[in-house]
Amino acid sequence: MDSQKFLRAAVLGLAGMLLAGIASAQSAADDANKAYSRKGADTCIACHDDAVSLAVFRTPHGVPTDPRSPFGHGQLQCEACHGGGDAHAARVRRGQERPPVIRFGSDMPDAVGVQNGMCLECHDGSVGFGWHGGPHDNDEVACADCHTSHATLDPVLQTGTQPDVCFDCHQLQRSETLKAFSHPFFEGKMACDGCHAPHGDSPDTTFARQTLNDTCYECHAEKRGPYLWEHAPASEDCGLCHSPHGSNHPGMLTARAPLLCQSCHSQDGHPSIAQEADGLAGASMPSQYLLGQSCLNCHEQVHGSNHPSGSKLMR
């Protein structure tokens, strides 16, 4: 009987430590949890029901048979991006101001830092090793400035419209846009991404690629070589010539030539005189070879010759 009473207490004492440590962990995901509403969207949609709000299920954000959306099965829905939300959504006393949630853009006051931070939460594998320690990054630029998470199509993702985010922070650029000859970037046909990369591998300049040449290269293949001629400013840096951007220039050329060949190249030896900004200086005849489209009347293969006689870029 003794030893029956004793199994019997053993078996209660197992029972009370086993029922207090699972009130305990109870508990503690209560207080873990405490600060998230118990209806989640629900909850939220309540007051905030107007199309900008209820856009977010027309996004990737609000697919709910996806689990790597917020809305996914088990996810905490809204409260997942703005945080817990239970005091926001609480009464409050008159005069009383209501309690905050995440905010997005920088113009909110909650610090850039944050708001990020709850975005990298799911999209730190995919934002890129350039993004870190880049200048949007260092400017602490909010991922809300460039991206529209509410909205079905991201204007920062399309083509058409991706240029008017970006022209909103980069007004000298826009400004370049605009001239004569530029990338076609108001016709829909090419957006900043296609040479910059915001996300990308290289932190301090964003091309697309390791360098401005080979940004280039992507579209302007025929001009990458090797060449057995190379004119050596073409394979340094395309920026020495053209303006990426825009430029009042045919080409978007940095000057017209001759004033951009004789940026490098002097007259000695060649039946040229030199070109002054109010046209041909002095009252000797030039060479007619001068006018029209200038050197390159005959050294046309500017980026480069693999003619055995291209020495001179003529051929």
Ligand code: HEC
Given for the second form:
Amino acid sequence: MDSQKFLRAAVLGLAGMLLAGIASAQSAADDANKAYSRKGADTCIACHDDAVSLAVFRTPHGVPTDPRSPFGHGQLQCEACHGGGDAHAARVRRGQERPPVIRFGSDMPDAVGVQNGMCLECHDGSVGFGWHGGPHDNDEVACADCHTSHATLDPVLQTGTQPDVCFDCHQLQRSETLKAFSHPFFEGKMACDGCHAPHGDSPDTTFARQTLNDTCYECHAEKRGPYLWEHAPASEDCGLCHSPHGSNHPGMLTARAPLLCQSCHSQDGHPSIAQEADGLAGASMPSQYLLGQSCLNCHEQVHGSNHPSGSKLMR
Ligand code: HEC
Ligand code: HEC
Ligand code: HEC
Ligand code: HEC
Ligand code: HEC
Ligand code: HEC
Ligand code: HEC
Ligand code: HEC
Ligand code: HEC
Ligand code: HEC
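Switch from the form predicted on its own to the form predicted together with the named molecule and give that structure.
Up next: the whole complex, starting with the chain shown before.
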């Protein structure tokens, strides 16, 4: 541990206490709170030798040989995150309250700004500029609401366990992913960060890529085209026909054909008004082509066609 840092911390603490003589006793406690303990982690471990506390040494944060790590040379160890703990670690009189250190999670009394500030001290670069003013920052979500710093494997960084972390707050999306057809979240093959940038990509998008479609193309490259014959809605917004979190219709469609198609296509030219039991509207004979795949029986290239005569998306 860097003795200079501790000296500075101790001096600050002392100055705080002197000042407090003039001001209120409360601010004396506040200032003393900011002083760092003398022996770093050893001070803390004297009381906090439980499994959860000690687990921090088995995380990427507990690497003494990494000078950037809280436990690297010259760093403040436990107090790099929890803030100065000298007063907290001191003996308290019976009946007196132990001055707290910074605790983490938006349900804790410490302001989220203060908590996140401790992490950003080292991670401003890693979360990127999209974090600041993004939806999570704006709504005072704490880093620790998603990240578990005392777990060997941080659940939000594991594909299989990440969705559950998000579902803590995003119940609506949870119910969508439980529908009959969804991306393979529960097989552990994919997580929310396949499409979303959890720290925000820029202040106005939480997608992993600039646009929604670019995000989908990342894994569904064959849908990017360019097609000889484009189907306008597909190149515009995959979300016009698909519910990305899940749906009760096969293929995660927002509706089944023919309803899906008829939400945009009128019966001009090709008769495509709501399907009657006896076939295509206006047709004299029942059409077996409207069973099953409905419109898709004929218009099967619904994302676009590269066939010279595919203008009607039929091949
Ligand atoms: C003398 C024993 C002692 C020492 C030394 C000590 N603590 Fe504590 N700590 C406690 C007790 C007891 C609590 C339980 C809450 C209370 O009484 O305020 C606690 C609570 C905490 C909490 C909140 C846990 C919770 O359940 O909410 C954190 C975080 C914490 N200590 C961190 C530290 C750090 C970091 C250090 C080293 C700078 C440290 N402690 C040193 C006794 C100690
Ligand atoms: C003293 C600097 C420092 C502080 C303070 C700090 N970190 Fe880190 N953090 C690091 C370093 C160093 C690494 C390892 C980075 C690497 O290996 O590239 C790291 C890694 C991480 C990782 C990646 C872990 C993994 O399993 O890959 C996460 C997530 C993280 N920190 C979150 C946090 C959060 C949340 C806080 C606040 C509660 C915090 N950090 C506070 C320095 C710090
Ligand atoms: C909404 C949940 C969420 C919040 C809030 C959040 N993170 Fe993350 N963080 C993630 C996820 C998910 C990842 C996995 C990598 C990715 O998809 O970008 C991650 C990755 C990281 C990493 C590792 C980056 C790497 O490339 O290895 C660090 C460091 C980190 N976060 C720090 C923070 C800090 C600091 C804060 C608070 C300012 C924070 N995170 C807030 C979800 C979150
Ligand atoms: C990288 C930042 C970081 C470091 C370093 C760190 N902690 Fe924590 N600590 C946290 C966060 C964040 C939480 C909230 C729970 C979690 O994420 O696991 C926490 C929670 C705790 C708790 C409460 C646990 C509970 O049961 O709720 C205690 C006690 C604690 N830390 C003590 C320590 C001690 C002792 C050290 C040093 C050996 C230490 N911490 C080092 C970030 C850190
Ligand atoms: C502690 C609660 C909390 C957790 C955990 C959380 N979020 Fe959020 N999230 C929010 C809040 C609050 C907002 C802003 C209000 C809103 O749009 O619902 C938000 C907004 C979002 C948005 C953007 C909504 C928009 O309007 O642009 C996305 C996307 C998102 N979260 C994804 C995630 C993902 C992915 C995770 C897990 C890695 C996650 N969230 C974890 C609370 C949380
Ligand atoms: C296949 C891509 C994809 C995946 C994976 C994904 N999302 Fe989304 N998410 C989207 C799209 C597209 C939108 C915007 C359209 C919408 O609201 O349905 C969105 C919107 C959101 C919103 C904002 C909704 C609103 O009302 O503004 C939240 C919150 C969210 N997603 C959370 C999650 C969570 C949590 C997960 C992980 C279980 C997740 N998403 C996985 C594509 C995805
Ligand atoms: C991180 C990769 C990834 C991203 C990004 C992604 N998907 Fe997927 N998608 C998958 C995987 C994996 C499957 C399952 C494939 C399988 O089971 O063969 C899938 C399946 C699908 C299916 C077929 C579902 C079924 O029941 O047959 C649709 C439709 C789909 N994705 C639409 C989208 C849309 C729309 C987007 C953009 C909002 C998107 N995907 C973004 C990975 C991704
Ligand atoms: C006009 C409505 C519509 C739009 C827009 C649309 N799709 Fe589809 N998509 C469908 C239909 C209908 C199916 C089911 C096809 C079938 O069952 O043969 C489907 C199936 C899929 C499938 C699974 C079967 C396959 O062909 O691989 C994926 C993946 C997919 N779409 C991705 C996308 C992506 C990515 C976008 C945006 C570029 C997109 N879709 C836009 C209607 C649409
Ligand atoms: C979100 C609205 C929307 C949905 C849903 C939609 N389409 Fe389209 N479709 C369009 C637009 C816009 C065009 C381009 C019309 C034009 O260029 O005149 C188009 C063009 C077409 C064409 C080529 C028409 C021509 O004259 O070249 C066919 C065939 C077609 N759609 C079939 C379908 C089928 C089948 C479905 C259901 C799976 C469907 N569409 C769903 C908006 C939609
Ligand atoms: C039995 C095969 C078949 C089925 C089923 C079918 N279509 Fe068509 N559709 C065609 C053919 C053939 C054309 C080309 C007509 C032409 O060129 O005049 C066409 C043309 C179209 C066009 C272009 C219309 C225009 O003005 O040129 C649209 C849009 C369309 N169909 C939508 C639909 C929708 C929506 C459904 C489901 C309700 C559907 N089709 C079902 C065979 C079919």
